[in-house]
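Next up: a single chain in C-alpha cells, the form predicted on its own.
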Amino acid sequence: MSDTIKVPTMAEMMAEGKSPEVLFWVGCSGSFDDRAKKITKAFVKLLNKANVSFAVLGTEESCTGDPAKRAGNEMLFQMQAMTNIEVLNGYEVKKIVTACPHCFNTLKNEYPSLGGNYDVVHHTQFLRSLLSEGKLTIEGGKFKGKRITFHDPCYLGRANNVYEAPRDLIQKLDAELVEMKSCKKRGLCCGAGGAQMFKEPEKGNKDINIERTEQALETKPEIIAAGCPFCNTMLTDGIKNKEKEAQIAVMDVAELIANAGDL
C-alpha cells in the first residue's frame, strides 16, 4: 500500500490504549488478489475521509473459513473459525465491516455458535450510513448519466437480503441503474460461490459466469457494478471473453464512490 494510505493495526492501536470504532475484515480476496487490492483501497480511502475510526488485523486475519465449509471440509472450517474468533475476542471486537459477502456471511450466521457474536456489516451498508449521517459525501459526478447495472452477489441478497444498500449508493451518483432481468431475490451467481473461484468449472454447454455476463449486456450498460470481490473476477472474465474490456468497465462500489470526484 502507497504512503498516503493509513491503515492502523489492532495490534498497533491497542498498544496505544484505543480501541476502533469498527474492524475492517480484508478478507483473502482484498488482502492478495490484485484486482481486489484497488476495491481495498477504495474502501480505505472513503474511511479515511470519513475520518472513521477503523483498523484491520494484517497478519493476524486468517480465511473466514467460506471456501473449506461450502467445499464440505466442515473440520477445516472449525479450525479457521476458532483461529479467528479467538483473535477478534481477544480484542473484544463489537462491529466489523467486510468488502466481501462471503466472510459477511461467515462472520455473521456461522460464527455466532462458535462464539464470536460480532455486529457485522457490509461496506455498502457502511457507507450509505456514512452518507446519511453527512460523514461522506459523495463529490462530483463522474458517473453522472452512466447506465449502470448491478449484480446483486448471492452472499449479499439472496441470503441476507441486502439489496438496497448498494442500489442507493448507485442513484447517488445521479447515474441511470438499470436492472438485468434476473437481479435481486431472482438474482443469478456468477459462478464463483461454494469453492468454485478456485477451480475449473465442470463440462457442460456455457459457464455460469458468461450467462450472467450476457444478462449484464443485455442491459447495454457502460459499468458493471458489483459488491464482492468474488463477482467482480467472474464479470470481469466473462467481459473478457465477449471481448468488450474497452467498453464496459467492472467496478466495486466502493469504487465509483471512492472515484466519483476523479475527472
Given for the second form:
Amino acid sequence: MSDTIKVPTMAEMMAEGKSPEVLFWVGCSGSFDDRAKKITKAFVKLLNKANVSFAVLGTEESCTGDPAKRAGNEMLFQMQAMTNIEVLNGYEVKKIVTACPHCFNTLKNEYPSLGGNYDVVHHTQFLRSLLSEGKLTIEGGKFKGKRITFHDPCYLGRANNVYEAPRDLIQKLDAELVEMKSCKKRGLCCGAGGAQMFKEPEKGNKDINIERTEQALETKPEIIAAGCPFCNTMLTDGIKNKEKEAQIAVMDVAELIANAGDL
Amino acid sequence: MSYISQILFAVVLVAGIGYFAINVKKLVRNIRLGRAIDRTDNKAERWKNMVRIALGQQKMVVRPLAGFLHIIVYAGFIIINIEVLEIIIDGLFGTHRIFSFLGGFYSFLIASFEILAVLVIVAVAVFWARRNIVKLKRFFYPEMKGWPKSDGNIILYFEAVLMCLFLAMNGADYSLQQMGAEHYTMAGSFPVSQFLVPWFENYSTATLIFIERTAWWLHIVGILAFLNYLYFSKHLHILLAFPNTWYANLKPKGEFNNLESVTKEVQLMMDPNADPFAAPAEDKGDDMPEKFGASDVSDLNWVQLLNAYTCTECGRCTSECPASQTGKKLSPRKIMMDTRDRLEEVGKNIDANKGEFKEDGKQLLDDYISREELWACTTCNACVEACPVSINPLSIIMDMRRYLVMEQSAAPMELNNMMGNIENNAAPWPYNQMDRLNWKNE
Ligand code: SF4
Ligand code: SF4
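Show the same protein again, this time as the form predicted in complex with its partner chain rather than the form predicted on its own.
Let us now look at the entire complex, which starts with that chain.
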C-alpha cells in the first residue's frame, strides 16, 4: 500500500499558473466523516494512478447547502450556493467530479439557475470513463466471483437516472452482481436523505436502514456496494445491527476498484 | 308517446351534462386558487408523456396484474362510450339503433362491446376481491377509512351494473329482433347476450319491450350519474390524468426549485454595494412580500392542486415510501388526499360566501397534515416514481417544510443544530472549515 497521495488544491494550481481538468468536490462527509474519508482517499488514489489532472478546493470548499435545502431552509441553501459559486467561478471551474450523490445532484441541478454552470459527474461515471478511455485498468482478480449487491443512492438513481455506471464498474471486477428485490427505479432509500441523516427518525416500527439492510441480506451478498457516503453509514450501521460485520463488508464502488488494484 | 320520451330524454341529458358542467367550473376555479407556475416549455415532450403515461398507461404495468386489468376496464370504458353516442342520438330523435346501417361493421362493433363488457365484469370482480377479500395492504392505511373506502367499491359496483344493463338491453333487443317485433330491426351481433335469449323465451313482446326499454334507460341514466359522480370521487383521474401528465415536471426528480423570492434577498445580502435602505422602496412596487413555502392550499401552485384532484388513491406511492413501510405516520397518498379535502373545503367556503373566501381558522398544515408526517420524509422520490399519473407528493411536503423553517423557525432541534453548523463552519457538523483538507495527511 502506497500512502503518498497527491492532492493539489485549486489555490496551489493557480499559483503555479495551471488549471486542472477537473475539480474534485470532496463534500462535508468526504472531508470529515471517518468512514467517508477512506472513500475519498481511495478515489484520490485512482485519480493519481490514472494521472488525472485534478484539484480540490480544500479549505475554500463549503457545504453545498443540500441538507439545508431538503430541510426547507432555502435561505441558507442559497447563501451556501452563492458563496460556492463565487469561489468556483473565480477559479473558472468547468468540470466537477464528486463522490457524494447529494453534492452531485445539487451542483448539477440546483446551481445553474443561481449562476453556477458546470459539467458535473458522479465518481462512478468518472471512473467508468477512465476505464473506457484506457487510462485506468483493473488488475487483480480479488473480487472475482464475489457476490456483490449494489444499493442505489436515491440522489444518483431516481433523482438523476444514473443506474448503470456503478453496475458497469462492479461487473468489470468480474464479480457476481446480484440485485435486491427493489433496485434501480424502485430502490429503497437508506433512510438518510432529506436531512434525516442529522436527526432521529420519527416514531415507527422499524428504522429504514434496517429494512434496507434486510433487503440486501436477502441476496446473500459478500459485499454491499454503495455509491454515497451517507448510504454507506446507514448500511454499515444496519449490518452492525444484524451482527454481520464479520462476514459482510459495506464498500464504496471506488474502494472496490482501488482494492482490486491493491492501491 | 314517443315525443314524451324524447323530451324526457332531452331533459335528463341536459340536466346530467349541465350539473357536470357546473362542477367542472368549480373544479377549474379551485385549481386556479393555486400560485402561478409555468409548465408550458418543451411541448413535444409533454404530449409524448401524456400519450405514453395517460393514454398508453405505461406506468400501470409496473404491477402487471393490476395493470392488465386496469387496461381492460379503461379500454372498455372508452370503447363502450361509442355506444353511448348511439344511445344519445336514438334517445333524442326517437330512432332505434341508428348506426345499424353500418351493417357488418356495426355487428363487429356490437360484438366487441359485448366481449369487452364481459371482460370488464371479470376485471371489476377481481378488483373487488383485491379490496374486500384479499385485502391488499395498500388499500387499508388509515386514510382509506370511510368515504375513500366506499368510493373505491361504489365505482366497481357502478361499472358492473352498467355492463349488466348493457348486456340485458342487448339480449332483450335480440329476442325482439328474432320475434320480428316492430321497430326492432335486425342489427348487430350478440356473442354474449344471445345466451340470455333462452331466458326470455316465454316472455311476451310487451314484457320484452319493457325489459329492453328499462335497461336502455337505466343504462344511459346510469352513465350520466357516473359522470356526475366523478367530481366527488377519486375517479376524476379518468379525465384529469390527461392534463396532469401533460403538466408534470420534466426536470430531473432530484432538482428542487430555487425560490426566486429568496434569491433576491440573498443577492441583496451578499452584494457589498447594495444599499440596505433601498430594498424596501424597491419592494413597494410588488404586492405583499411573498410568503415562503406553504401552510395552506393557496400557497401551493396550481399544478400541485391539479395533482390533488387527479389522485386515484391507489396507494402505489405509499407502498413504495420508506417512511410508510417502516410504520411512520407519513403516507404520500394522504398528503394528496388532505390537499384535495382542504381545497374542497376552501371551495365550499367560497361558494357559501358569495365568491369570497372567509377566514375559517383552518389551514392545510396541522389541521390536515401534521408536522410529524412532514419531517418523516427522506425526499427519496419513490412516491413520485411510483405514481401512475405523474403526481408529485414530495413537492408539497417540501413547500410545507419551507414554511415551517423559514416562516416559523419550527424545524426539529437537531436540524436547527445542523443548520447552525452550516452557517457557522460551512459543514453540517461542528468541524472547522480550516480542517477540511486534514484527511489528506491522516
Ligand atoms: S419522497 Fe418522502 S413521501 Fe415520497 S416516498 Fe420518499 S419518503 Fe415517502
Ligand atoms: S399520488 Fe399517485 S400513486 Fe399516490 S395514491 Fe395518488 S394516484 Fe396513486
